[in-house]
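For reference, the chain that follows is the form predicted on its own, supplied as C-alpha cells.
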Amino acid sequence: MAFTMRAVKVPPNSASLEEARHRVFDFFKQACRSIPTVMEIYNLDDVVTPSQLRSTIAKEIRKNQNVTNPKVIDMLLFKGTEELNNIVEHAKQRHHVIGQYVIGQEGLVHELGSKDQGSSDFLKKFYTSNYF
C-alpha cells in the first residue's frame, strides 16, 4: 500500500492575540471561499444554501470566541484548517457532511420530540442520549 506523505505547513504561532484574530479572520474568509467548491463536491443544492453555510462557519467559529490564549487558538485554527482540507479534498462523505453542517448536533434530537408524541418516557431518553 504506497502512501505518499503531504507536507503539512505548521504555521508559527501567533505572537499576540490580536495576530491570532487576524488568522481567525483569514481563515473564515478561506473557508466561506471554498463554500462553491464544497456545494459542488457533495451536490448540497438542494439541502442547503451557501449563506446557510457560511452562518454555520460563523457559528462554529464563535463557539470559541472567549478563548484568550493565543496559542489554543492557533491550535483551533490547525483543527480548523485540516477539517476545512478534508472536506474540500473529499475525505468526508456527503453524509457527513450534512450531518455534521447542515443538521447540526441537535438537529436530530430536536426532531425527534415532533415525531416521538406517542413513546415511552425511556425510549425518548434512549433516542436523545444515543445521537451523535
The other form holds:
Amino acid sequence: MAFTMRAVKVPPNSASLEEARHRVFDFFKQACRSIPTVMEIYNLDDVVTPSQLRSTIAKEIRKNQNVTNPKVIDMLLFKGTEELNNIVEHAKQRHHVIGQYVIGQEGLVHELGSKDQGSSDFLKKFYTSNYF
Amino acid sequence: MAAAALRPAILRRIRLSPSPSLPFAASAAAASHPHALVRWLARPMSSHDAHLTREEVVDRVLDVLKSHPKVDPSKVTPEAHFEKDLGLDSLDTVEVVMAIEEEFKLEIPDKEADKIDSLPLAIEYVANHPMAG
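Here we have the form predicted on its own; I need the corresponding form predicted in complex with its partner chain.
Zooming out: every chain and molecule, the one shown earlier first.
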C-alpha cells in the first residue's frame, strides 16, 4: 500500500471541466506510452497488439464519458493512474492483465458455435459474468 | 573477484572493432588526399542515411488510420479531417496521434499533438520530423 501511495502523486483539483478534460487526455497519452513496457513485462506479444490495448484503454475511459463533474473526473483519473502504476510496476500478474484488458468484457467463452446451442441461458450468463 | 570473473564473460559478447573510428581514418586520409577531407566534411550530419520520403510517410499514416477500428477505410484520404470527415471524437484523435507516434517511433510533445487534428497536419509533422523512422 505504501508502495502505491509513494508512486501516485495527488495533483490539485481541476479548476474547470476543461482542465479535467485535458488531464484525461494526458493520462491517456501516458497510458499509451507505457504500452510497450507493459507488453514486455507481461509477455503479451502473442496475445494482443499495441493498437488493441490502446483501444481498450480508450474504451475504459469512454465508459465514464457522461461524467461532467470535475471532482469526479479527478477521482476517476486518480484511480486510473493508480491502476496504471500497479501495472507498470509489475504489481499484477500476467493473467490479471489478460483477464481485464485482453479478454475483457467478452468473458471466457468466445465462440458460440454448435456445441453451445444446448446450454441454458443461465449458464451462458454465468460464463460471461464470472471471470475477473 | 566477481568483477574478474565477469570481465571475460562481457568481453566475449562485445566485439571491439580493430579499425580506428571514422574521423581518424578520414583525417589520416585527408593528409594525402585533400578531396577526402572535403567529402568527409560534406557528409550528412544525421545518423540516419536515408530520411523518409513524403510518399512513404503518406502511405504509412494512411495505413495507421485505416487500421483504426472506428474508421471506414474507404473514407481515408490524404486531405481528411479526423473529426469532420472520419467521424472521430477527441479521444479517438488522441488515440490516432498515439498510433502515429508508435508507427514512426516518435514522441510528439503535447503542444504539437493538440494541434494535429487532420491528416494533412499529421503528414506534415511526420515528414518534417528529423527523427521519424
